[in-house]
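Just one chain follows, in the form predicted on its own, and it is written as structure tokens.
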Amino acid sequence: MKIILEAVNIKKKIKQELILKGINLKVYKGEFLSIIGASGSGKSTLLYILGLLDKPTGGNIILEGENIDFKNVKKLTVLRNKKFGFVFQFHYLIPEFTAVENVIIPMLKAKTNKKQALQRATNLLKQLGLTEKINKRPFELSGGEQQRVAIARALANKPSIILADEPTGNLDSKNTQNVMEILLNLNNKYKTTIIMVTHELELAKLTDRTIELVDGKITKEIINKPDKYTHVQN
């Protein structure tokens, strides 16, 4: 595996408090990485910086060999929309829009033809078991269904990396299992790189590699699937 995303000495200060204290992390193409840690450890802050949603106070983010310039707002927007798909604990679906309309939005922002966008959105929702829910609005969907729509939206522009922040945090055990199976399938079948923040250790064990943050520092790395790292390239 080759490095697709790298954090080099990343620091983040919020209101004079140092949240991240020099994070060094390599993310490999096609791996499923989980980030664990207590509340306030900095795991979500790190995820947002990796996804170019937040700017570090110090250090560098390197995406596919390119050093990211956080001052170039226009390019950051393009990269976020093209390279990343985001799944959050709260689905953030637009309540006035149907499921398929919510999935179409990122594609229209990327200047995808409307007909092609509709076709892809429809196919994604069908693949995620939402054939009968395509034209339903969020309030007509269960929590698990809403999160599956959010996953379809994250996949809309065929991103290189999926970033998931507590994607099962508001779900019951059955829907947690369903969402996790979807993410694992995306990683195994399509080799999509996934970085997931979770507080559930049992879910973290299902991923390829787990890192633990304590007080803004990586204190532990666990390789859950050693066979996947036999051909790691730096």
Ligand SMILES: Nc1ncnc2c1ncn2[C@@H]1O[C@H](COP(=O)(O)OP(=O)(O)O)[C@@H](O)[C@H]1O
Second form
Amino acid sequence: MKIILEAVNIKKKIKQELILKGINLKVYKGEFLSIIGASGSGKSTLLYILGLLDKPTGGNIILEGENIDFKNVKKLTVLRNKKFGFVFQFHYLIPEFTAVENVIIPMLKAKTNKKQALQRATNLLKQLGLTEKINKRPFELSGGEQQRVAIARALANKPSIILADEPTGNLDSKNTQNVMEILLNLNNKYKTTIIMVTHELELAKLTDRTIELVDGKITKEIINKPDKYTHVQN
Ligand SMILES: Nc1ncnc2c1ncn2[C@@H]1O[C@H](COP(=O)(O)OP(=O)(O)O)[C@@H](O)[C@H]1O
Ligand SMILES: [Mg+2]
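Beyond the form predicted on its own, can we have the form predicted together with this ligand?
Shown next: the complete complex, the earlier chain at its head.
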């Protein structure tokens, strides 16, 4: 396994308070990594920095061998849209738009032609069991369905890395299981790298590797699927 994304001594200070205290983390291509930790331990802050949505106070992020220049805002936007798919606890779908339109938007931003975008969006929603719902607006969908649309949207531009911040945090157990199965399947079938923040230990155990954050530091690493790490290259 090759390294796809790396954090080197990442620090983040917010209002004089050190939220991340020197994070060193290698993320391997094709792995499903989970980040656990108490509320306020810095999980979301770390995830946003890894996804180039936020800028660290110190340290480096290396994406596919390239050191990220956080001052180059244009390039950051391009990389973010091209390389990452984001799924949050609350879906953040655009309420005025239908399911299929919500999935199409990131593709149009990436200059995919309209016809192709529509085709891909329809196909993604179909794969996520939402064929009947493509023309519904978010308020007409259940919480689980909304989250599946958000996953389809995250997949729109064929990201190398999916970043999910408590993606099941707002769902009942049946929908939690469903969303988790979708993520596991994506990782298995398409080898998509996934980094998922969760506070549910049961879900973390299903991923390949888990790291724990305590007070802005990584305190523990648990490899749940050792077989997957036999060919790790450093
Ligand atoms: N924009 C912000 N302004 C002030 N404090 C913040 C901000 N973002 C995060 N924090 C603080 O940083 C700490 C870590 O937050 P966060 O990364 O959201 O933790 P987690 O996702 O693990 O619950 C918390 O103490 C939080 O209050
Ligand atoms: Mg959080």
